[in-house]
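Next up: just one chain, as structure tokens, the form predicted alone.
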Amino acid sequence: MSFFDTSLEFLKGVGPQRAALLQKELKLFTFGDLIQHYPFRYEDRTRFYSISEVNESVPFVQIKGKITDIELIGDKHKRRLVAYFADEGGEIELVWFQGINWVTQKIKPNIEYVVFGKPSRYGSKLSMAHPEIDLITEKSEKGGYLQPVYPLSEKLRTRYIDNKFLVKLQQDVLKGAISHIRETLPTSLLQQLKLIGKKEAIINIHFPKNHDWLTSALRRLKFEELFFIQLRLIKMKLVRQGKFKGIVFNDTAILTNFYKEHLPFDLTEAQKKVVREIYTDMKSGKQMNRLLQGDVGSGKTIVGFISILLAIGGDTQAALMAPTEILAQQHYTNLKKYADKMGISIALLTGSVKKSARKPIHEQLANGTLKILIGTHALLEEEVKFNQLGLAIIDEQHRFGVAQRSKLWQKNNHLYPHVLVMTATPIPRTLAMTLYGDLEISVIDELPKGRKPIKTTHRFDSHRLQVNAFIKSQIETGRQVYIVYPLIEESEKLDLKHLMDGYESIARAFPEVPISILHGQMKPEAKDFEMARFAKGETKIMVATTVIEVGVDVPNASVMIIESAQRFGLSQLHQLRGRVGRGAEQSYCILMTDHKLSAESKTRIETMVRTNNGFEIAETDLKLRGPGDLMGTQQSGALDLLIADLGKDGELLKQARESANTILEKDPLLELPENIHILHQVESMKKTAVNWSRIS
């Protein structure tokens, strides 16, 4: 067993009970876990203040002086302990409301102490509540250090495991660890990027000599973490490209015919670029794995269809899998128009397709006469057997796990199909490089010609009458309106009540207008029925919860009203806004809120009003919320980051990916002597570890 795998209970001062607490509260099991429990901020102990310099506007300060007097003030619950602390320049009161008995035993008058805390003013007096107080030692006399502050929990504090205790543990464990910390990056890379060594980085992340050393330690450890994550992803990609041959598609006759005879509009430059990237992959002889990102309405479906034609030109079949029946139905309706014109057979397979109708689909699929199959999870079922699947397209990838993706992939006996993953959720570059680093990435970043950007405004609840008048005028010109309510409570009953209250007030405001309602507790048939009525224009207003977020295409709906918009995340607001603006008419999105808005809600709403660019919105969202929240739980394991921050470390991530790429291109098996450190690190990490940068 290595030094870093030693259980924490064997560290001086810990023992079995404290070890159990540290495990439960902070997920710290071993010496290695403790060393990688990094500080989240540092207190500046590099200088002493005199009391005359201190006022309530300065942050935490460190002062040397003596206690001149101590008194207990108040009784029972209102008791407080006040110590009068003085230096040559003046006096400040030190105040404790809790732990009074403990502090009373600890502090004595006329002895020199160092105190550290946040000064505040009460009337004319300066005071400091619950300061840290210590006897002057040789080290503290000098000052001149940055004190680490570690993440803790309330429960640990009540058991006297405080920051001071963790600092002491880190000092103890580091003494033993120094001789065991080995370099994990090649010397050439350290020199090229001016990175400090691993040992110096670990020491200075916990106990920095000064600000410069801290900056260098942070940069080194963040780079290393991102480098090993990228190394793992690129290695996976290289292995797959080497191992999995792809079917070669280079017959473009059907495609040329489609371009000449049936393409209803010119492709945008962005769409053409993506089609070229896909064509290059599909004729390369290597199996394609590509992520296609495009904002809502950017024309991904037509690019998907063009890819399908390449597969059919090579005498194979294609499958398109979508996460919901509504979305699968929509893809089917859109693509059937083109397929019919070109005499290509196409079918839809979802959970609600009857058994009798499935039989011919299965037969035609197996004998190769059915060329395109569109559906939901139903495509993954055992009895769905292709004659020769050439291309699998997966829409809204984050709704499917990787396991489901690979099931579709294994539908062929010999060669693997090419895979195209599509998403309308704009993923910031840094996140895409980390979550989907094993896929090639294509982006459609312009809207089709003739589409007008959606006009977004923010209105307070007090503007309700003006907003209603606007809705009325839009309906009179023949348009339709969405009104979306958030899911607020954990309880479905309260959510439903909230939605119903909204529905009633809208019905009162628009007594003549037919209204649809849509929420999560309705049966699938009822949802489809309501959606169909709205799509046909039989109802003019759709009152809904976020169920409508993905997919439904109603070109005539041009107004999206989002109630309590402050309760939605940015990417969700952007997805909802994308439900309108599908036709050539000017579309509008109105964000309704009350007057009380947090700073973060203001940023979200200002961002929505300012821009329609999904990628800019996703970048802001990443900075506000962090990566785990953006991707949903099944993906966040890939982001088990110790120190790097995808919202802030984009440049470093780019460097890390380039470095990993360069090294693996030159030495895919890491056999060269200069890469021995990397090889040791990779081999020492368990096969299951996602983050290869950990100490082991």
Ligand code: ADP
Given for the second form:
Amino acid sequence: MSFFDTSLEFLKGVGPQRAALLQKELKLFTFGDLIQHYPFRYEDRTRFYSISEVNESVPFVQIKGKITDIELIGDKHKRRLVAYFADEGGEIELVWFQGINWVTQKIKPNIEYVVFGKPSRYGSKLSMAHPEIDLITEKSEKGGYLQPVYPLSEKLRTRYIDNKFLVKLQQDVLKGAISHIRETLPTSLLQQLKLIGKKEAIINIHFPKNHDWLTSALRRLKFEELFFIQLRLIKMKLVRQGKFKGIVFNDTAILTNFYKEHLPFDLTEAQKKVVREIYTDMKSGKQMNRLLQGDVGSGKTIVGFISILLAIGGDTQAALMAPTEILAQQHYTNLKKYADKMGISIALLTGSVKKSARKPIHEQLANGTLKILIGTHALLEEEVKFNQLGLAIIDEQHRFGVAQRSKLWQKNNHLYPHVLVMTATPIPRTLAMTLYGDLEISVIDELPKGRKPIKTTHRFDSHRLQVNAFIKSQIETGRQVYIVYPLIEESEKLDLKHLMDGYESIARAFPEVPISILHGQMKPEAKDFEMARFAKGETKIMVATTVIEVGVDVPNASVMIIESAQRFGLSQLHQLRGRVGRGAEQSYCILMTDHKLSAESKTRIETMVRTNNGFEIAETDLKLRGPGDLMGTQQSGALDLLIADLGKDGELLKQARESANTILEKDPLLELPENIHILHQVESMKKTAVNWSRIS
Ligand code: ADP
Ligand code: MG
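Moving on from the form predicted alone, kindly provide the form predicted together with adenosine-5'-diphosphate as a structure.
Every chain and every other molecule in the complex is listed next, the one we just looked at coming first.
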């Protein structure tokens, strides 16, 4: 057993009871766990302040001085202990409201102390509440260090496991650990990227010599964490590419014919670029696994169709899977127009397709006469057997899990089909690299020409009459309107009430207008029915919860009102806004809020008003909320990072990915002597697979 696997119970000063507490409260089991329990901040003990420099706007400071007098002020319940603390330059009051007896015994006048705390001001007097106070020791006399502050729990504090205690444990464990810490990165890489060694990094993350060392330690450890994640993802990709041959396709008459005769518009440069990327993959002989990201309305469908033609031209079949019936139906209607003109057979398969209608679909699929199959997860059912599936497209990735993705692959027994995943949820590059690091990534970062950008405004609830007047005028010119209410997670009942109240007041404000309503507690058929009524223009206003979020296309709907907009995340607001702006008319998005807005809500609303760019919005969202909360990324273990932060460490992540790529390209099996450190680390991480198994 290695040093790092030793149970904490055996660390000096811990013992079975404290070990149990550390396990329960902080999930620390072994010496290794403790060492990886990094400080979350540091108190600056690098210098002493003189009292004359101190004011209430400086953060935590440490001061050297003497107590000149001690006083107990106030009666029983409002008692406080005040010690007057002075250096050459001035005086500050140290104040305690609790633990007075204990402090009284501890502090004495006319002895030199170091105090540490947050200064504040009462009237003309400076004070510091509940400071740390210590006798001057050799170490504190010298100053010049950063004091680590560790994550702790209340429970631990009540059992006297406080920061001081943890600092002591870390000191002890590190003393023993030093000779066991092994380098995990090649020397050449350390030199090239100016990274410090592992040992120095571990010491300095806990007990930094100064700010520069801390910065270096953080950079080194973050890089290492990101590097090994990327290494693993890229390895997975290489393995798959090596193992899974792809069907080789070539340009065919079908494709040329489509470009010449049926292409309804010029492709944007971004679309052309992505089509080229897909072609290259599908001609390469390796199985394609590509993620296509593009904002709502950027024209992913046509790119999908062109890829389908490539597959059909090679005498195989293609499937397109969407997360809902409505979306599948929409894709079917759109693509059928082209397919019919070109004489290509196409069918729709969803849960609501009757048994009698399924049979011919199954048969034609199996004998290869049916070329394109569009549908929902009904495509994944056992009976759905292709003659030869050449390309599988999955729209709106986040609704499908990785497991489902792979089920679709396995529809062929000899060769896996090429896979194209399309998503309208823009994912910042850093996240995409981590979540989909095993996929190739294509981006459509340009909207078709002539699209009118959606006008977004923020209105307070007090302007509801004006907003209603605007809705009315839009409906009079023939447009349709969405009004969306937030989901409040705590209570479905409350959500529904919220929505129903909204519905009633809208019905009162627009007595003549037919209104649809859509929410999560409706049966799927009822939802589809309401959605279809709205899509046909029979209703003019759609009152809904966020269920309308995913891809539904009603080009005539040009106004999106979002109620209690402060309750939505940025990405979600952007997704909702994407429901409008699909037709020729000018579209509008109005964000309704009350006057009380947190700073973060304000940033979200301002970002929405400022930009229509999904990637910019996703980046801001990532910075505001961190990756764990971003749409669709919730249960992804890939984001449980120990020290790196995908919102902030994008540059480092890029370097980590490049380095991992370069190394694996040259030495895919990590056999070269220069990569021995990496190999050891990879193997030891396999043994402690807890974190890693969750990633894939
Ligand atoms: P999304 O990326 O959201 O799936 P769609 O593929 O549904 O976008 O395209 C949105 C609309 O833009 C469709 O009506 C489509 O016909 C149209 N469109 C796509 N590409 C172009 C283009 N290059 N020029 C003009 N219109 C386009
Ligand atoms: Mg789409």
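As the structure is a computational prediction, the values presented were derived from the model and not from experiment. Note that the rigid core is defined as the largest set of C-alphas that superpose within 1.5 Å between two forms. Positions refer to the first chain, counted from 1.
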| Core-aligned, is the CA shift for residue 87 between these two forms 2 angstroms or more? | yes
| message | Is residue 680 displaced by at least 2 Å at its C-alpha between these two forms when the rigid core is overlaid? | response | no
